[in-house]
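This document opens with one chain alone, in structure tokens, the form predicted alone.
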Amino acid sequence: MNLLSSDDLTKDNINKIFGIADTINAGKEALSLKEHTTVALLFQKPSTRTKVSFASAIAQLDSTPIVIDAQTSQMSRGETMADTARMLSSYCDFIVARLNKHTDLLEIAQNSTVPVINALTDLEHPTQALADFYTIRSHAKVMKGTKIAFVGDIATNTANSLMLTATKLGAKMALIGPKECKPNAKILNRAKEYGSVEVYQSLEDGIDDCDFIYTDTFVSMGEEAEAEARRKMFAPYQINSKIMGIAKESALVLHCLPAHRGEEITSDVLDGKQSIVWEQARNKMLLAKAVLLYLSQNSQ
């Protein structure tokens, strides 16, 4: 079993992963992967939280992480994704891959004999969505009907995985961004098969009844050449104290980090009493553990 997309998981799968995370959190049962498990962490894109959370999770599960920088591997000299997958899966028990192209991740998975986990591609970020909704779950009285606003670049990999995960769990999604920015139509339509997703151009209208407000950087990896144009386009979608004054008094703020303070979010909101961003970040390691354990149990 692989985790390449948030659509690979059913509601029951997600709740089982959350149940494993609950068990780890409770500390009543020592959980570990099988003895001598090794996990290849193949990273083509920069990373802090995802790389460190997975490496730490693997070590704490009594296993060995092997971090591979694609730029200093034979991939940089033309070795194919297929050959890389065949080689890594002959050495390791899992492949966790953070790649530029989702199609490359699919090629890795097609040629691997061990489970492959998507640690971010240009299309999706499913492990981030799991950490996000585990965090939301700890603050929402019930998930069904809870409404989450994703603000800014609603065409990102994070937005894609969020809307799929939200609707499967019974939550509602509001995607709020400029008219020039369109959500991925295929994923939007798929999410709508599971539940409610609404698209807004007006930030004020979109967040009016939301329980959680989520934002991400306005300039994603690989978009640096368009940085100034993107900052200008998304500037009206900054999450700041004025916007929080319009939102529900009980609304909580999420950000998958890294944050560009003063761009998509202001420091007073990021560090304020309505922010659960740092809890969200801590949960990345917890959910990395839960995903590895879940896939280990279901890939025998």
Ligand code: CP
The other form holds:
Amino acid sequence: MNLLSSDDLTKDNINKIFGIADTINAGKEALSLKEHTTVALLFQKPSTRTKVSFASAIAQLDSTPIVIDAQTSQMSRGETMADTARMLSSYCDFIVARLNKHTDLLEIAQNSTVPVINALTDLEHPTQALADFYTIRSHAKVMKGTKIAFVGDIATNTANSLMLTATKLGAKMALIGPKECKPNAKILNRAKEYGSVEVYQSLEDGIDDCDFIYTDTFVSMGEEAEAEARRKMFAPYQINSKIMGIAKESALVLHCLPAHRGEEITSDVLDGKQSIVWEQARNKMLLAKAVLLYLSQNSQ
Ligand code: CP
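May I ask for the structure of the form predicted together with phosphoric acid mono(formamide)ester (CP) now, the form predicted alone having been displayed?
Next comes the full complex, this chain leading.
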């Protein structure tokens, strides 16, 4: 079993992963991967949280992470994804990969004999969505009907994985962004088959009944050439104290980080009492462990 897309997991699968995370959190049972497990962490793009949280999670599960920076591997000299996958899966028990193109991740998965985990591609960020919803679950009284706003670049990989995970769990999703920025139609339609996703252009209209407000960078990795135009387009979608004044008093704020203080979010909100961003970031390691344990139990 692989985790390439948030659509690979059913509601039951997600709840089982959350159950493993609860068990780890309770600290009563020592969980570990099978003896001598090694995990290839193949990163083609920068990462702080995902790379380090997976590496620490693997070490804490009595296993060995092997970090491969694509720029210093033979991938940088043209070795194919398929050949890389054949080799890595003959040495390691899992491949965790952050790649520019989702199609490259699919090629890795097709040629791997071990489970492959998406650590972010241009299309999705499923392990992030799991950490996010585990965090939301610990604050929401019930997931069903809980409304989450994703504000800003609603075409991004994070928005895609969030809307799939939200709707599977019975939460409602509001995507709030400028008219020039269209959500991925295929993923939006799929998420709408599972539950409620509304698209708004007005931040004021979309946000007022949301329980959680989520934002992300206005300039994703690989979009640096368009940075100035994107900052201008998304500027009206900044999460700041004025917007928090329109939102529910009980609304909580999420951000997958890294944050660009003063762009998509102001420091007073990011560090304020309604922010659960740092708890969300901590949960990435917990969910990395839970995903590895879940896949190891379901990939025999
Ligand atoms: N949220 C996230 O994926 O962070 P990194 O890019 O630092 O891994």
